[in-house]
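Here we start with a single chain on its own, the form predicted alone, put down as structure tokens.
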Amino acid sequence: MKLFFSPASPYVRKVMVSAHEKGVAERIELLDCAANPVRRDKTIVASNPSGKVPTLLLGDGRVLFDSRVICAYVDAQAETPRLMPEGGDARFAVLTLEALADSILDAAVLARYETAVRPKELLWDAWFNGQMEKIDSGLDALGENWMALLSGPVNTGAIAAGCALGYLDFRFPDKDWRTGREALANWFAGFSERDSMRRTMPHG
């Protein structure tokens, strides 16, 4: 397997941490990228139209994008521990919170496009506060609506919720997000300490 990777991507952060969680992270192979949503690697569009990371190149040609379906093939090359649920309402539990966790992701990665790659004299503000009012909504759910699950034994929705912490963390260091969510903050404290996590730090 080979992998199209950015050490700041979370969505890449994602993959990593299912593939440690899995230990199946050494059969893959991390390819230099230059992903941009400006400026496109070509040698990634050349494989998935969209340009984007991760996108994983299978052994017999075969290409799989995007993070969600790149862990849920992860998921399934070992056995144990298994982190999305075969079935039932178990399994579309993991998949909501993965979704949930994705949209905090997505608008924070919107809110730092708008920052750092924007023109400072295009910069839209009111773009930018709705990102951060749906990160918001979405950790407040997070916090009231399902800690159980994150609690309970390693999933792909936890590793989701992981990484957008963690990249709440590494982009927005200023965005207090801890207030007033205590009960998620002390789990996201213990969740970082899993050698997943600590193998998988952003940087860049």
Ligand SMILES: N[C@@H](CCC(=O)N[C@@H](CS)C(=O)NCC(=O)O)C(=O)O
Contents of the next structure:
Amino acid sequence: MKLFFSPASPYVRKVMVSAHEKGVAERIELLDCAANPVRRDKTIVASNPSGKVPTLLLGDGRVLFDSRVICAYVDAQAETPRLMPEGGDARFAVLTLEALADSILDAAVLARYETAVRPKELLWDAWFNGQMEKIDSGLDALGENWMALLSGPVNTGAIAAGCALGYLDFRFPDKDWRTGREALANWFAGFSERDSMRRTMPHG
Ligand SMILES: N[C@@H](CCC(=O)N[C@@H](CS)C(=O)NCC(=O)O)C(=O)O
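Instead of the form predicted alone shown above, give the structure for the form predicted in complex with the named molecule, please.
Following is the full complex, with the preceding chain placed first.
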């Protein structure tokens, strides 16, 4: 398996945390690339029209994207631990938790592009603030409704939430998301100690 990769991408981190949890990380070769919404990396676009990372190339020529699909594929590469329940209510709970965490990530990455990529004279504060509000309502929901699933056996939803919180600390270090969300903050402190999280700390 070859993975178009960025060490700063929280979506790539979801994949690599899953791969470490499943014990298959060594089977993934990391491909350097430069995903960017403006200066698009044609090497990625040739395999994935969105030009985004993560994009996974399989040995038989198939291409998988996006992070949800790749995480599901990684989960299928080894029996245990099962990161996505096979069926029933448990499956839809984990899928929804993953979607919630991804919605926080989507807003955070868009807000990051707003300040890191968009020319200053084109900044639109109301739009940026709207993304930051999405992050806050998502974090509130995590703390209020999802602590039981986060605290249970490791699963894809919890991994996505861990990557979302890690991304906030990485790109928005001044954002105090912990105050008023102590249970979530405590959970994240413990989850961050996992070997899979330690090995995938964002940088770059
Ligand atoms: N929904 C996608 C989002 C992936 C994504 O937005 N990745 C960012 C890097 S963090 C990217 O490749 N951006 C380049 C672009 O927007 O063209 C997923 O879950 O994989």
